[in-house]
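In structure tokens, the next block holds one chain alone, the form predicted on its own.
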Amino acid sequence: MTGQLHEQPKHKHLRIVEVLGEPLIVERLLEIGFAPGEEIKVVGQMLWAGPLIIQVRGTTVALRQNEARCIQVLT
């Protein structure tokens, strides 16, 4: 079953399946390791419906809303 990365809870480990959305945006989350396939895990959340805290490939990244909803993944 797939869902969007913002709908997942923390401490889950995830495959992404397909990033879709604006060009811009779909362009910058390839470039630092949001591609299909690639495992990743949600760390947390900021305040107030704020970014979310993502680790992939190693690294610890910060997605804004908008770019979260962009990222399918297996759940």
Given for the second form:
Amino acid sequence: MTGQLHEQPKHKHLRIVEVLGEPLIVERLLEIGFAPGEEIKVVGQMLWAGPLIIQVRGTTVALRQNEARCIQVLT
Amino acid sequence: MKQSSYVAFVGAPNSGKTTLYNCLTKSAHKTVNYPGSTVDYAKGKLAEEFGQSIELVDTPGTYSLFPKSRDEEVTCELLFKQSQSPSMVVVTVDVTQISRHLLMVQQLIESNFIVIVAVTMADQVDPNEIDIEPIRQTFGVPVVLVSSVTGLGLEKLAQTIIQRKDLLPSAVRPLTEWNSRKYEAILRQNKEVEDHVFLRGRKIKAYERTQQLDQFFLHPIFGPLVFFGLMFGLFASIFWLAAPFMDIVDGWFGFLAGWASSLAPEALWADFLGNGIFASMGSVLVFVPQIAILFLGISILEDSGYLARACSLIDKPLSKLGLNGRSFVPLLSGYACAIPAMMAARSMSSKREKFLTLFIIPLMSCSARLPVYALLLSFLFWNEPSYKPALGMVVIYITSLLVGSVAAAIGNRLLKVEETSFFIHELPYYRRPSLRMVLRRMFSKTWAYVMKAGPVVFVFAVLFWFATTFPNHQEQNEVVKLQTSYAAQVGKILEPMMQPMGGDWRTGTALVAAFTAREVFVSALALVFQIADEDEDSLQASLIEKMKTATNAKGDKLFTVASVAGLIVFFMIALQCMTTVGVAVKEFGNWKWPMVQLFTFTLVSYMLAVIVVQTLRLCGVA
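I would like to compare: after the form predicted on its own, may I see the structure of the form predicted in complex with the partner chain?
Starting with the chain above, the whole complex follows.
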């Protein structure tokens, strides 16, 4: 089943299917390593519905919900 | 077209680029302005021990050749501006992030650059468990495994640069757009390379440790607690750690000023030396310890990897004000000095958020205000327990943060431009900061501050001495001499404006002088009150004694609780720093906004100061 990253539960292994959305955001996401096929995991979220903490390819990245929404994942 | 002969260091943020650069140049480089722009980059030479002198340039970190912030634009401008293009590029690839960082190698090769890959942070892995040959095979460029910590590979990298320095580069060409499929394909290729590099599977201790630490530092409850604790500790150390150093500087210059004046009590030159030179130099240098400690703290937080977490933690509240988590470092630096703070805003992607950040930076309580607040609070709480002025300072800091938030919120409302805002922030591995690097950064930033603000303050203090001494310099009565001086003449024109604030021409003159730089206020008051002639053990003590007894023309006390509170409010908001205005012109890219800042902040500060003074008086506070 596919879904958007910001809706996914914590600590679940996910695979990126597609990165869609505003070109500027999509490009930065791709550059930083969020490419289709990549395995990622949500590990936390900052207070007050702040940025999500995502593990991707051996590093940790903080993303706002809005950016996480661009990432389609296979659950 | 002939290309300039230098080697550019390019790489993603946190890829160990600058540390490697410092190792190869032995830190003997200077920061220069990029031609035609306002951005600085470091320029140096390959250290002598490597045998040949080659020019090396460090560029701001960038994830790709498609720039998304001013910082990244600078790197791309440097690379692609014909006739200035480097003859060779050293790309740093963090050994723990190979598949992601190789993206840059691919883009540079596709742009026709002569590339050397430096695989950095070799100390993070077991050298027996990795093989960098697959990188060379895939990209067909020399690859060197280096560690700036152990020194591994530095010599080999230098020799590789030297061997290849005579290669003739072909004309570089900017990349055409990369789409999602292209990124996907390149990342897949890079992942395969990475899998071959790690002979026994990718296992990085630092990452495991980072994940454990993040469970604590990014915890919904402990995270914010640690954040506030660290910020409190940082600001507390500015006061308590710096205090003894400040006393030493203050005592020294107080002694020098008194000594110089006493050399020839009647002579003009001795007065100039004492009141003009030493007293004003002291007023500049006395707060250097505080700036140094704040920069030291910021450097430690940054190098340890914590600052990136702090940015993420604070992103949500800042976004409510139209700012971004990335505004955090510029705003925090603003507590040291607005000049480096404004330059730190270059890493911000959104022009709108950068604009708002630049707009409120001058409202952050910079260290130039510290000597002013220190003086005014010491006056308010003279001979009272030391926790009282400390508490007063905390109140001032919190208020200045609120004022900045209000200004940002207002700006956010007024600003009509809508722009994509995003926060995609890599959280690097936690690392033990290197003492040498941290101290070096502290020193260079503090020194840059002294060199930028020092001469202005100094020249103005000297001018101010002339203005307070002439034309009647032979007058024996100090009071008459001062009252007939040029400074007093200017001050008296301002007096009608100063009266609602509870001041007279002397405060007016000192405030005008403080528009060159805030700290000049202290040295200007010192000059107005001729404190170098006193026998007190410190400049501050004698200045406060004079302030306690000063009266205005009507015989009322000049400095009261109300008028001093008004001054504090004025200093909190007014943009009294011409160096900041100069830097703001560069960073905004126009004169309009710095002028708007200058006038609105100053007008608002004056009105609020008047309101505070008058309200306090109405409430019966003198």
